[in-house]
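Here you get one chain, nothing else, as structure tokens; it is the form predicted alone.
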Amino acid sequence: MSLDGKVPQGPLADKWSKHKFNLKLVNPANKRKYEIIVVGTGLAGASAAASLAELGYNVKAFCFQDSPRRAHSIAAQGGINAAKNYQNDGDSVFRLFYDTIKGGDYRAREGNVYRLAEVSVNIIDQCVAQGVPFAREYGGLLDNRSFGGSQVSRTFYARGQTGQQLLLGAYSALNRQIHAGKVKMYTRHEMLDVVVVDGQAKGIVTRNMITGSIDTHAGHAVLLCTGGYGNVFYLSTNAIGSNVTAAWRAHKRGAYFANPCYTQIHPTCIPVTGDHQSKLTLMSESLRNDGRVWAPKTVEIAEKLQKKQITAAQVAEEDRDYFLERKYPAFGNLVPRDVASRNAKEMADEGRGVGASGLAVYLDFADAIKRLGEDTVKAKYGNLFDMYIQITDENPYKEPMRIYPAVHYTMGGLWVDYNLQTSVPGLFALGECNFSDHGANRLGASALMQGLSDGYFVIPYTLGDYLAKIGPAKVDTNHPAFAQTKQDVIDHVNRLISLKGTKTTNEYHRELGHIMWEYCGMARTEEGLKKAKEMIQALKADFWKNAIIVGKNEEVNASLERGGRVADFIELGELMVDDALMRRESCGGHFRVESQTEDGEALRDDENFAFVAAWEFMGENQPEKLNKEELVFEAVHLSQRNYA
């Protein structure tokens, strides 16, 4: 089936403005008649809940953490993009749009991406008004720095804590509405299903994570703001609790899942040290402004470094390969993440990696410290350096950081149209939970931009249009669909509780992660993907036979919570493999070894794969149906990405 993204007609620069005018409105007196459910309280969820409540809607907000401010958005480090052109270096809305489309390897909708760039300038004003302490120049003006895939400085930042400061701004706005009685906050509640009534989303089923109570909640619309699914790889930079369950359960109720194989591998993460680890730590992309990435030129030198026979400082300048600067002189160390990650992997594959495992390259600040002074570097990156020291017991002021790619973000997600509505009417998806803005590779500092764009400036308009059309008739949890969906959840929970095998769900999660990283990670082949599918199917069968869930439902039960999430990850993993198998091209973060240029770069197939792959759930243990949304490009010319 061919999908309609509902992108407005007309010139690119006018689409959003005209669309806003054409959307139906809900008058202020009627807004109080509507109930809106928001699931997730990160940047997208908190900003949406606060904005909708400010408009007069009644909002119920849910999160599984003990406080909205513990959402994973708080972990974002480097910054947020906006086309303000404060540096007078040639930036513009169109340039931000073009960099984002190109960075995503031409696999995103033009209309959505241009709107994101257009709205970006408003986000900064909104956040400054909230008191977000962005870095400022000596004269008091807001400062900017550069991120990958761009040749201008457009990234606003608050040291290495930008996500935390932005979330505190959204959290303060949310708290104001909680205090005003317009938002009812449900902490420690996990959404386990969507209630669909006559084809429309009308509520959710949740589990109280303290008491185990399974409850239903009704609303005129449901907004999913639940983040990405990077933890399908087990080891990622995501918080341990980050999961796909809300989005996956919505998928099984009819919401299409788009481009699931598009996952982002971030090039600057602290390398894996062993099987004892449960997560990885990001080192912000902002460090590539001043840090230089290099590997030894020969395997012999690399082996000496691995065995600690020599130190990095003892490697002569002529024996160092600054491979990003060498291969991509125009962008240097600030190439997009997918490009930097593949090149780091290439160094390790050639035997030129460093560290005990050989799975690392260096990020060196010696030149920056010499040029700027240690105090200046400390002022810019001090908290990131401190984090690195605490984790590795190595001093990056004196020796290079060791970095290696790791799973960080997911560009895939629930399919949404231009209004952020999924294929289920009344069910909307915002932020990383949807697929819409980043194509096959997200540029650095664009995740925060999308989350706040969707929450503050898009959904207040587009949701109103939907509500005006359906009217404010009361939604009642006494409808049979609520009882049936609740029973489905109870049955699923009981099935999990009944598992009394010998393997923990954490063991299954780790095994799944190994399969995904090995066969559906940075490099993918047809043979490997087919093998992965068989392995995941076997893992799923074994999970439901031999997994163990301890305790009972009517209590705090982390084993039960993890079991449900891992079961969903296993099913998602199979769909990701199917998606990667279907897409017989390389684009952005999806690198098929069979499809590459002579220089080893991603080789797209625009004739056959310039579309969004939106997968439709067809029933348990049934192959999913592929629906396509053709991508139409009017403002940009499709070309092979070149950052040299």
The other form holds:
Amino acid sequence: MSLDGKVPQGPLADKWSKHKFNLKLVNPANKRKYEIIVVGTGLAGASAAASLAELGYNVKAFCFQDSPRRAHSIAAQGGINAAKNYQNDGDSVFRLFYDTIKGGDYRAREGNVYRLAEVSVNIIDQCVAQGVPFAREYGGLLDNRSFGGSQVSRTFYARGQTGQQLLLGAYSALNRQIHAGKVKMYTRHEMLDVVVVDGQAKGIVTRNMITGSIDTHAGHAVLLCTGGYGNVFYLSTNAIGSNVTAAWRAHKRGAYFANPCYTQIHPTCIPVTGDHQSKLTLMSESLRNDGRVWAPKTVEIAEKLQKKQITAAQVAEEDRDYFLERKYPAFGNLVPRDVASRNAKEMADEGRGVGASGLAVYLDFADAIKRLGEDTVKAKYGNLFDMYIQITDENPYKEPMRIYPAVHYTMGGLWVDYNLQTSVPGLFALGECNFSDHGANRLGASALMQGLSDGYFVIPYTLGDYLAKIGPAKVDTNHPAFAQTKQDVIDHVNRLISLKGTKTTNEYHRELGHIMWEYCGMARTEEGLKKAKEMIQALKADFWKNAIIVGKNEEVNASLERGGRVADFIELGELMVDDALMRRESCGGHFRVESQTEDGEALRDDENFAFVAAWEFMGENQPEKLNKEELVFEAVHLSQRNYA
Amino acid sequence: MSGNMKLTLKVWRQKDAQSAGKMVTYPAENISPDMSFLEMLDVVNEGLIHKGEEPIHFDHDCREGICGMCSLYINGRPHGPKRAITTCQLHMRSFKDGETITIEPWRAAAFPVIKDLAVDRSAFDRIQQAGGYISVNTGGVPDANSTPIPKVIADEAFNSATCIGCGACVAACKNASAMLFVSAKITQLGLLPQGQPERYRRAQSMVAQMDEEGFGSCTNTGACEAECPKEISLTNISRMNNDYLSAKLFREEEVHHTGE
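Can you now output the form predicted together with its partner chain? The one shown was the form predicted alone.
Below: every chain and molecule of the assembly, starting with the one above.
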């Protein structure tokens, strides 16, 4: 089946304004007759809940954390892009659009990306008005820096804590509406299902994580703002709690899952040290503005470094390979994430990696410290350096940091049209939870942009159109679909609780992660993917026989929470492998070994794969059905990405 | 990687808010010095689950020192023995092999225990809801550069804005005062031009809610500042007191109504 993304006709620059005018409005007096459910309160969810409540809708917001302020958006470090052109360096809405389409390896939808670039300028204004303390110049105006994948300085930042400051801004807007009584906030609640009535989303089922109470909530529309699914890899830069459960259960109720195999591997993470490790920590991409990436030129020197027979400082200049600067002179260390990641992996594969495991390259600040002085470097990156010291017990002011790629962000997610509506009417997906704006690879400083764009500036318009069309009459929780869905959830929970095997769900999760990283990570082959599929199916069968869950539902039970999430990750893992297997081309961070240029760069196949893969759930243990949305490029010409 | 440390943990176990709690002793073996404190607890919990016992419950999420979710009173100090870090950033190399470690939840009446080491910090949210914001709707705001803010002011506001709301300040205080937390937000917004219109009203509303939640008074002991993982300074409290007093003395009419 061919899917319609519902991108408006007409010139790119007019699409959104024209569309906004064509969308139906709900008059102010009627808005209070509608109830909206928002799941997740990170950048997308908090901004959406606050904006909709400001408009006059009644909002019920849910998060699994103890406070909306803990959402994982808070951990984003580097910055947020906006085409303000404050630096007078040639930036424009079109250039931000163009960079994003190209950075995503031409696998994103033009209309959405242009809109993202267009509203980016409003986002900065909004956040400043809320009191977000962005970095400033001495003259009092906003400061900018550059980020991977772009040649202009368009990134606004708040030291290395941009995500925190933006989230606290959205959280404060949300708090204002909670105080005003327009948002009812449910913390420590986990969404476990969507209620669909006559093909439309009308509510959700949640578990109260303190009491275990399983409840239904009705609304005129449901917004999923639940983030990404990178934790399918077990080790990732995501918070431990980040999970796919809400999105996955929605998928099983009819929402298509798009491009699940598109995972971003971030090049600048602190390398793994041992099996005990529960997560990986990202070092902001902004470090590559001043840090130089290198590996030793020979395997012999690399081995000496691995065994600590010599230090990095003892490696002579001519024995260092600044491989990004060498191969990509125009972008140097600021090439996009997929390019930087793949090159680091190549170094390790050639035996030129450093650190005890050999799975790392250097990010060296010696030149920057010489050029700018230690104080300036400290002022720019001090908190990141402190964090690195804390985790590794090594001092990056004295010796280079060790970095290695790690799973960071997922570009796949629930399929949505231009209005951010999924294939289930009334069910919307915002931010990282949807698939729409980043194509096959996300550029730096664009995740925060998308979360806030969707929440502050897109959904307030597009949701109104849907609501105006369905009218204010409400389906309430007495409808039999609510009781049925609730019973399904209770059955699932009971099935988990009854598992009294011998393996912890954490052990299953770690095993899944190994399979995913090995066969569906930075480089994939047909053979490996087929093997992975079998392994995941076996893992799933074993999980439902041999897993152990302790405690009961009617209490705080982390073992149960985790069990449910791991079960969903296993199912998603299989779909990711199917998707990767189907996509016989390399694009963005998705590198199919069978599809590469003579120089070993990713080789797209536009003739056969310029589409969004939207998978449709067909029942338990049934193969999923592939629906395609053809990607049409009117404003940019498809070309081989080249950062040299 | 050597996982050779052996420790003894004394852990507060409490079934739920209603039940009485007690200290329980657990061995922690095969601990690597490179593990974070929470990863060490993960290892202990895996062992407990294998035995069919309930794992030790603790709050945690981002594990990179920024979400503010992790807590833990370790050997009598919030977030453990090291300065300016959260528990997730504390590594086992900070302890000695063979050591006995005492682990308790935050202790404050306004933070009731939920289970074991996790406490309810929703009082913090309610204080923020009472006025910790600038009242501005989405869209239709002025261009960001039309409000210049001197770098020193922006930096100062930023320093206050780095508060992660973990509650260590309350836990460290003998009176369980929340003044450092509340003052950080009041200072951040009170320093910025955008925050001026509601500055005095904000101070009054937030302080009133703080009192209602049952936090104690500040006696300027400074334990909060000493234990704050983000090194929020006591200066914030001075600023808050200043705004609060100004509001009380001169601007009563602007602030008497806090509800909407």
